[in-house]
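The chain below stands alone and is given as structure tokens, in the form predicted on its own.
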Amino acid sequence: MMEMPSWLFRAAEIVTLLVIACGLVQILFYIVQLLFAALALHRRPAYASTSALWDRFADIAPSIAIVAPAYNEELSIIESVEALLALHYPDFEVIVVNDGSKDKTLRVLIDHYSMRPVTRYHDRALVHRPIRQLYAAPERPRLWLVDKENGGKADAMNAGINVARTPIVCVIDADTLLEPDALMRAARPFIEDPARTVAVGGTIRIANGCRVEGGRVLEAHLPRNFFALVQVVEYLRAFLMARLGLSELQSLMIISGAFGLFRRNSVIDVGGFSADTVGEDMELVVKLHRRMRDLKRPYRVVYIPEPVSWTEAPETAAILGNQRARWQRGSLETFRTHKDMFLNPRYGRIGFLGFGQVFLVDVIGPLVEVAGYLLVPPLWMLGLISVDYLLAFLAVIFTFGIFISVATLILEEVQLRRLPRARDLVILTAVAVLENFGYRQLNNFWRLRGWWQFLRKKQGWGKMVRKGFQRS
């Protein structure tokens, strides 16, 4: 057997150590987030019933405009709008923005609600594609429909924010189903701390498999499709651990465009949603951080777990892969645009903790992990690294990954108890283990594709096919 030069052994050890060190730093970030998420749940106000919230806040709750961009949503748009109109909130309006849909979204809405063309003064503070017509529903005075030329989701949300007349805007996806008290719970930080609160995010859960009627989730069930099932675990981990932990650390970097509340003036001050990125929700929050810190104003960007919305998750590898590549591209675009904030003392925790997490998880995370898969096992088989390095790599990838996911499920069960059956918890625990053997690697491949699209400066969202919610 040919003898290897000593420098090759040393180089193999250095590469392996770099991969393991990056993995350990990521795990440390996750554990810190988990601890602060547990602390936030322990310290949160006692869960109040909807009627108690109404009695306490109804007279002082700010008016809210819900902006729902819709593009080719004919299958689920009525259920979504029905859920919005049935919300328990004292003063709100629903603004559906048809972003030049190619299907029957516009016609379905006009016919179902007997909508008529109207004129209404609206702001032009934010730039967007031209509005073709505004519609109102005589029998549903809270409902407005904006028909505009296609310009993408960010463009549609900017049009809706211009049309809105309220101090708070709530942006959602058109396929999002809000629970009846979601708006009241999400508005609570604006009521309790109106001077400092500029943005609030709530929880998003997977509606696949649930029984939906009249735009409401009547019975929560786990999906039977594997890809949707594993996303249940991912969403729990993303919201209940990462966003809650980062919110407690005052370093929250994203409020999902599927369900978020913003102070309208603050959004207009930073120019609204940027149309040149597919990570417009994350980029808006970063712009808010930048402006408030540049002006040295006290402010809060908050995530709270109780307000819940439901969304339809992709069930095929092709659609899910496109979504994950797009999310990866959006994170990289935001990091590139605001890279001067990274490790910049001027931006405090946002520069170090917030951007540090984005750099580790979104920028170099998929590159390092895939490099580990491609290099560490071959290096061990060639005898260039010892079995100790191989075991350390496997522990970083698999053992701690499973620990973080299972710990998040325990947190959910102990603090929130939204899983209706013990059997569901068992299934999700099994999925939290299984996702590390195949799905995690596939997800990293999709994220690498996002990296490639970012380097090639790809634009647009790609194709998103929906089944529609399961009706009773």
Second form
Amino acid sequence: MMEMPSWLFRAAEIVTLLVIACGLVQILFYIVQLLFAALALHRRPAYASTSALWDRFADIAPSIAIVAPAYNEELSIIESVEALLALHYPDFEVIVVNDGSKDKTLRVLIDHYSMRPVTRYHDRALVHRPIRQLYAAPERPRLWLVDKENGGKADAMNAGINVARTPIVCVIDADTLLEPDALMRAARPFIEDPARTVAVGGTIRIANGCRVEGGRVLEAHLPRNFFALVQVVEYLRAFLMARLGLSELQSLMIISGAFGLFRRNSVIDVGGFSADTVGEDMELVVKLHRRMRDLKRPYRVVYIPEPVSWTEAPETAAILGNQRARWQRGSLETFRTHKDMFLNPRYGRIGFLGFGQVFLVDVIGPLVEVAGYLLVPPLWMLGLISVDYLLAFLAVIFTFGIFISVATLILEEVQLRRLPRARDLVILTAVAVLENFGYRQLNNFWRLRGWWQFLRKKQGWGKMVRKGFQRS
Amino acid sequence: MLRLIWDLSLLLAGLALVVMVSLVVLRALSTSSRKRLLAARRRLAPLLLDGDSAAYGDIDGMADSVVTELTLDLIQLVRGAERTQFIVKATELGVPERLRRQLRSVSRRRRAAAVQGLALFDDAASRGALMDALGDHDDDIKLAAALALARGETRPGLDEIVARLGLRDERSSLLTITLFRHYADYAPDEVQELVLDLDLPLSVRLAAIEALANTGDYRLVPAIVELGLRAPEHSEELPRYLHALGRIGHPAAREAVLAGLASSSMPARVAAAGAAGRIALLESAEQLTGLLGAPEWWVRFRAAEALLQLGGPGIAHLRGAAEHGGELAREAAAAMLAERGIAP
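Cool, the form predicted on its own is there; where's the form predicted together with the partner chain?
Below is the entire complex, every chain and molecule, led by the chain shown above.
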């Protein structure tokens, strides 16, 4: 057998060590997030019941405009709007923005609520495609309809924010199902720290498999589809660990466009949602951080775990793959646009912690992990690295991965207990283990596709087909 | 070192799985005990609704938590004489005593629930327990106890509440306004003392002003006008003073409101325009018309709204602006007139 030169052994070790080091730093980040998330959950206010919240906040709760962009939602729009109008909150309005739907979304809304064209003096601070007409429903004074030319979700949200006349705007997807007290809970930071709070995000959970009626999740069940099931664990990890931990560290970099509350003036000050990126929700939060830090104003971007909204998760590999590639592209676009903030002392913990996390997890994360899969096992099989290197690599990919996912489930069970049955815990624990073998690698492949699309400057959202909630 | 990474990862993953399995077992056990509690609750509800205290003997042996939770739920569901009846029943069943004991729990949630429950019983022992809860180390529980006491028939002095909540040293939230509102209805002088106490943090004094403004007490107008005229141009407090003057709605606020309309601070102009409309300050019409061309939408909107509130003269100014104003003023005036169905 041919003897290999010593430099080749050294090079193989260095490459493997780089992959392991990168994985270890990520794991360390996750463990810190877990600890801070646990601290935040432990310290969260003790008041759990809706009536207690109402008792305390109803008199002083700020008015909120819920902006719900709708594109081709004719089948579900009435149910969604009815659920929004039935939310438990003292002072709110619902602004549905028909983003140039090609189906009968507009007609269905006008007919159902007997809406009439109206004039409403509104702001023009944010740029968006022209509004064709505003409508109001005489019998539903909280409801407004904005009919505009198609411009995409960011464009529609900007139009809705312009039309809103409230200090706080809540942006959601038209098919997001909010729990009745979600607004009441999400408004809490704006009430408790009104001067500093600029944005608040809530939890999004997977509604696949749940029993839904009248736009409400009546019974929470786990989905039967594997892809949806694995997303339940992913969402728990993303929200309960990452967002809550980063929020506690005051380094939260994203508030999901599917459910977020923002101070309207702050959004207008930064120019609203950017229409030229698919990561407009992350980009908006980064812009808010940038502006507040530039102005040296004290501020808070907060995530709170209890206001819950539900969304439908993709159930096929093709659609899920498109979504993940798009998310990856969104992160990379935001990182590129604001790269001057990365490790910039002027932006404090946002530059180091927030952008550090984006760089490690979103920018180089998938590249390094895939490089690890392609290089480390072959290098070990060729005898260029010892078994210890291989085990350390397996540790950062698999066993630490299992620990992080299961630890998040523990956090959920100890602090929130939103999963209704013991059986659900067993299933999710099994998924938290299994997802590391196969799904995780597939996800990395999708994220690499996102990288490729980013490099090729691909625009647009791709096709997102919704199956619809299981309605009783 | 590399082997340590592997060993540590195995240890952590194994530990997490063991903890999770224990939690699953605990959950299974708690599910069955929860089922028993629900069944007890179903048995208890008709007994309590029946109103016959002789039937209380059947309650013996039921878990305290079931009795406490159900009686509190029933009290919160009804109003008037029925509510009083349920409070009497709950007292006979020893619910307030249990809640007072619960206030000593180590669990923050249990203590919070106890405060919330005790707020429904306005007896001396419950008030005493709530006073003790003002010394809780959790700020939320302290504030909840203060709110509960403020709603009662016999409330402690506001000075004492401010001291016990530590409001002299800390930033206050909007919830302080709710607390002060309860006092403003019955003891406005005590709240007014807070407004004029310069040793208090500004946020507390502003909360006191907003609480008083809600009552529409005119006596405070000269003091707020004075504060408004002296407040720095771009301060956080100036719009709050102007907003309070608008809420009170007394014409004596004239000087501060007119000064606010000329302020270079956007929030101050917005608040001043709102106040001018509420007070129906006719002499502000010229300034409001000028604000229709302001670069900020909120200023234009509030100015147009205020002109509409001025009635005929204000509408005449709006019509003039819709015809002869600059581009922004024309749009604001015409759109607001159209929105209210008034011919341009």
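Keep in mind that this is a model prediction, so the values were computed, not measured. Positions refer to the first chain, counted from 1. Between two forms, the rigid core is the largest collection of C-alphas that superpose within 1.5 Å.
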Core-superposed comparison between these two forms, Val118 Cα displacement 2 Å or beyond:
yes
Aligning on the rigid core, do we see the C-alpha of Glu79 shift 2 angstroms or more between these two forms?
yes
